[in-house]
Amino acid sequence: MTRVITYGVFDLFHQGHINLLKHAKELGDELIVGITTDQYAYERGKLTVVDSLETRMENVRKCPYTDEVIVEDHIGQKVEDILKYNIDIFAIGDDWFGKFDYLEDYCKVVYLPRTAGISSSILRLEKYPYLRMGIIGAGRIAQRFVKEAGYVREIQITSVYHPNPDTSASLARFLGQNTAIAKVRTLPKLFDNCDAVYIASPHDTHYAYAKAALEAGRHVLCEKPLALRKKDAVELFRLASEKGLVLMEGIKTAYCPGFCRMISLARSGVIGEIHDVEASFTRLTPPGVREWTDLKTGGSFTELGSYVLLPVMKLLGTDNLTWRFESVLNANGLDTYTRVYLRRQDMLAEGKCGLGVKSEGELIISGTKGYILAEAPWWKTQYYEVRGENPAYRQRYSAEYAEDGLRYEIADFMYRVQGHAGREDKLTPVESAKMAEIMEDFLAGRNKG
């Protein structure tokens, strides 16, 4: 008996999939099909899978050419399965030509022709047309956003708005690299050209821009901090809910696959009851940039505080939370370094952020049975360890983090705009509002000196 195996996501199951399975079955007597899990597909760059794993497995199982369905959930599994199931032939679509030649050491590798003119991507676009996206702001993060959005096929960036279109050097650089993006001079014109807005402007403008976009009926993805006052954040989420729109705060770590898995692991009880969270994010920022010149909302905590507060929100929660700050201020009153101490009942936390002081950037989650350590840069989580009383015990975990990481939050935003559920808990309105409340309290104290 000749045994054949193939793998795929098999999203929006279509005739092209059926043809591929037919050709694979013709190679032997028995066909095993590996279905990629949502999480593994997400980590490998399939960012907007529509059908659930259960639906995709059922669709493949019903196909007359399938003899057995298995689940693929980690890198390296193909070799494991080939040995486990005594596979003779590994078959895959020819769009992967050459990528799996290394499997020739274990079995024969065959690249099968794909059906022209049909794919999950094409069907997805037919069902969910391009989301036209406008950008407010043209600085460093906006330029990175455009590059990362290219990995989410259903998004089309149409236009950019800047309050000073004639004099902004950053806008000129932005448009010079992105000739297909139109420059618009007014917000109404921007809204006319888009279905959703990405806000990448200075901190104190986020609330006004987000409110204007929501009132115009546009979905909003806003850079952190979403708002500098709790009531403003609450108002924005209420407005979005009333209008049936998606509003997301762009703290990219919240959508990072590795960070999400690490938080889930911490909540699982593997380190016992959690009693302490320590998060540090510092960098040495050159003079003359916005972080040092914006006397109203510049400084370390407004720039980096959202990151160090994020794991606290996820693990300590938001109810009955207390906090206090200690800062080092420079001559113009901005904080070069800030520590925030938080407490909820018997759970403690400390966040350190600095633009003019450099420290080790690690995240430590401490429990009654051990602790989780994510080394710098934990905000781009690629690996972390569970450690215990015995220093020899170290359980290491790893996850994908592609380039700048913005593609994950963009994909989740697109997923939610399309009407799918299941990713809202990565950063909830309650958590965003609590972070805005803490930011508001910090600014009030700093302005008093």
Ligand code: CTP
Given for the second form:
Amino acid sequence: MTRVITYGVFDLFHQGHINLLKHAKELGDELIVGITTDQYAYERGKLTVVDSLETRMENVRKCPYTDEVIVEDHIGQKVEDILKYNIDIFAIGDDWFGKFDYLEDYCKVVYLPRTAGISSSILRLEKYPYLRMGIIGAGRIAQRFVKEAGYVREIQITSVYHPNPDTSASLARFLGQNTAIAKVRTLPKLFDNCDAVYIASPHDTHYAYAKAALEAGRHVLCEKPLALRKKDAVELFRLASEKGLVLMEGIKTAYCPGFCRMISLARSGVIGEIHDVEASFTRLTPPGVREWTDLKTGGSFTELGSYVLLPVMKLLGTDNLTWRFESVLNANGLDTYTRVYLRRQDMLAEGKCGLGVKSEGELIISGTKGYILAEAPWWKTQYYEVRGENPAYRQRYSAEYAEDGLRYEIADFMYRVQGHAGREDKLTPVESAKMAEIMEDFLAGRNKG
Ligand code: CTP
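Return the structure block for the form predicted in complex with the ligand; the form predicted alone was the one displayed.
Now the complete complex, all chains and molecules, led by this one.
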């Protein structure tokens, strides 16, 4: 009896998969197929899997060459499975050639010829055409966006708009680095060239650009803060909903896989009832950049406040929330450091933001049984611990986070534009509007001095 095992995502089950399973089965008597979970596929960079795990397992199970289907959900599982199921042969398509040679210590490794001209990626593109995106703004964040969007294969960035197309040094730099992206001189031209826009302009322009894009029927992914007044945020979400468009605020932490899991863990009761959230994010910022030159909407809280407010929104909620601020201002009246104190019933929170003050950047979620600690950079959550009264007790968790991490946000945006459900709760319109309300209140107080 020769037992063969193979693995894959098997999204949009196709002839290439069938051929692979057939050849794998021909190597022995029994074929076990490991199907990658959504989460594990996501962690490994497959950000836009369409079929659910159930559908993918069902499709493979129905295939006449399959004898057993198992789930693959973690790195290192292949060795465990080979030992557990007494496997003789590990088989995989030759697009993985050489990558699994290390398994030869445990069984025979066979790379099977891949079927030419078909793949899940090709089918995804046939089913859902490229999402053509335009960018508004051409600064540091826009550049990062282009790089990270490259990991979401179904997105194509077509054009960039800047209000000063002939004089902007950042636009010239951007175009030099991205020669395939066209410069457009007007917003209508930008909208003509795209299905969705990414807004990466100064804070106080977000609302107007988002409104124009939504009115033109374009989906919008807007850098944080989406709006600086509650009524603007509410209006934008209403407009998006009326027009059946996706409007998403780009707080990258909200879409970061590790952060989402940490919030779920906190909600699971493992630390008891939650009574406190402390979030700190500081980043010393040199003079001369937008954060210090924009006297209306620059400063620490408008720049970093979205990050520290996010876990508060997620864990305290938005109803009956109260808040107050303490800031240190510079000679121009911009906050070099701000603390925000929030309360909802018996839950307290504190956020610290500094562009001119350095502090420990950590997130601590405290409950009646213990606390969760995520050290800096918790806003790109990769590692966190549950701790309790007993100092020896430490439950450790880790999650993948690749490079700048914007790819998770971009993938979620595209996924939602394609009409898939299930990722909307990462940052809801109500949470975005509440953060706009808090920003509005902060700016009203600060700008009065
Ligand atoms: N496979 C194959 N021939 C194809 C496509 C896939 O033999 N044309 C094989 C892969 O090599 C792998 C298995 O099928 O052994 C499962 O691959 P999976 O990654 O699920 O499928 P792809 O179509 O390659 O997916 P994607 O395009 O998302 O990378």
